[in-house]
Amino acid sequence: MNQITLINGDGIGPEISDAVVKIIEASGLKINWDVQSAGADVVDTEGSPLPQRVIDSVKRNKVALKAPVTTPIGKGFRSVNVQLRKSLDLYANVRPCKNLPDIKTKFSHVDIVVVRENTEDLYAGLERKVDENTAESIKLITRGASERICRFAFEYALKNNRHEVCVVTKANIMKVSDGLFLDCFRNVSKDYHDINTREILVDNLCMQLVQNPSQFDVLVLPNLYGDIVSDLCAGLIGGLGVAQGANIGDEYAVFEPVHGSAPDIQGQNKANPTALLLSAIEMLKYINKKDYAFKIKNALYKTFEQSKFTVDLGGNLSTTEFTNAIIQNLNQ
């Protein structure tokens, strides 16, 4: 039997990870979770937020499903996301971006994949207090951190029958930091001549996206502009409640959702599912459990088809409703 990690997450986290568990145990697959909490509701038990029990189910699971984890803004505990990823070194970041059956968007025909690096950029919190009036934050950017992103990038093309990797920068005024990872990727792609490149600042991709996204395949970027032009990309598809993510190194991957731990909704029984079981389905293809991710996933889509939604998504559907639409669709 697969032995998994299951960080369930604050907020609505709980919620949404016991509807994706339940889809999975109805699909016929046998997993057996390891439950590890973290997040806001153990800083008072256990002084972190990221406990180290949950580092070291991961390192002996190998694979985790993550449910999202409030992070503070501007005060408070430093990020549990950040904190996994730099653990475990999982320094890629993988969210794909494609257009889900029956959901009214914008465009249509939109299939991105946003390829972040994870582990450095000003997501590496080397910050400081200059002064009362003054603070400062350091953006890293290291040679060996771009290229193994950039050689992410062009493998996972590889591998998924994907045409162009383009680099996303800002590189005409950033001509230190970014200009190292710019040239990085020019190095690499060297190397992928069956593969179109493509160079763009950050500034113009996202007037683009926003005009044109389906001129886009795969994009790598600094860990920074990833963070937001995901975001941007999940608002091209319906919203961070459909929108899934990976975390993947060369010993670990953690699979989760975009989206926060929304605890304006906690308990309320409306929080969408979507985003997490997506992720899920990517990680059951991860672990060669492709006939199951098969399976839930056109459960899925046959549920979106049949105008079954959640509120966020303009529907009525509660979570549990929500949930037991896709078992049954599972289930014909």
Ligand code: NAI
Contents of the next structure:
Amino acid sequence: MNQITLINGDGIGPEISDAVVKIIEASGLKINWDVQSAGADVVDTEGSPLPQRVIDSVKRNKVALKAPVTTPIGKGFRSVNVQLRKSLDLYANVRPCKNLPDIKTKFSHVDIVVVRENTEDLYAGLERKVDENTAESIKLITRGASERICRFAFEYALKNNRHEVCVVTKANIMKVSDGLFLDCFRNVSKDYHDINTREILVDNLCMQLVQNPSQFDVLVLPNLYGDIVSDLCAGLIGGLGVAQGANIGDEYAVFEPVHGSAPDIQGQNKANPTALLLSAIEMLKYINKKDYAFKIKNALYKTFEQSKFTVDLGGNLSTTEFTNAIIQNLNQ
Ligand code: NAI
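To complete the pair, please output the form predicted in complex with this ligand; the form predicted on its own was given just before.
Below, the chain from earlier opens the complete complex, with every other chain and molecule after it.
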């Protein structure tokens, strides 16, 4: 039986994890979930929000499904998400954004894949208070990490029949750091003659995305721009409730939605499990369970086609009702 780490998170994490586990179980696929808690709830008992046992579990199983974990703003522990990505060298954050059936959005031909560098940039955690009124944060960009993520984006484009990779920077202002990222992109692109390339500044990208998103194919970005742009892209296809993601490294992969722990709707049976479910579907493809992945995806799409939606998508179904509707469609 497949053993997979399940980090069920906090906030809405446990609610949507339960939903996804039930749906996978109903598909007939047997998975031995190695459930690992992390975040604020375990700090008191284990002294860390990301105990070593969580990392060891992913190392053992090679693959994890992860629900969101809260990160306190401004103080407290360092983000579990950032730490996990760094500890396992999950250097590529892949976030496909494609219209889903019957979800009404402003644009109907969105099919963008955001490839975000996941280990450095302003998320390296190199910041300090210089004095009472001054703080500084180091934007770390290295040739190694930048070439690696650009190569990943081109390889992804090749394997997935994509035609263009567009690099996103602010190299006109941050000539040295973003300039290095751009230089790496240009170098790597020389090995991929069949893929078109494009260069755009991040501010212009944002404007173009909200006016004409279908012009974009694969985007590759340093960490911070990738984080922000992927939420923007999520908005184009119906919001965070449907935006999937994956953190991929050479040895391990952790599949997780773009969204956070949504404390504003925690415990209300309102959360949309779709983003975690789509992430799990990608995970099933990754572990070569493609039949189950397609079966679950068809059931999800059928549920949307029946106009069954959670509240975030304008519907009136609770998490439980939406989950049951998918399970019913699996069994038909
Ligand atoms: P958020 O993504 O949790 O929520 C933003 C808005 O989207 C909220 O109104 C929320 O109700 C809604 N939303 C999000 N997911 C939804 C879903 N599945 N169904 C229905 N509505 C949904 O972002 P926020 O509020 O900025 O962050 C909350 C916490 O999550 C923070 O501590 C943040 O650090 C953490 N976070 C964790 C991530 C992770 O574990 N990978 C990623 C992003 C944020």
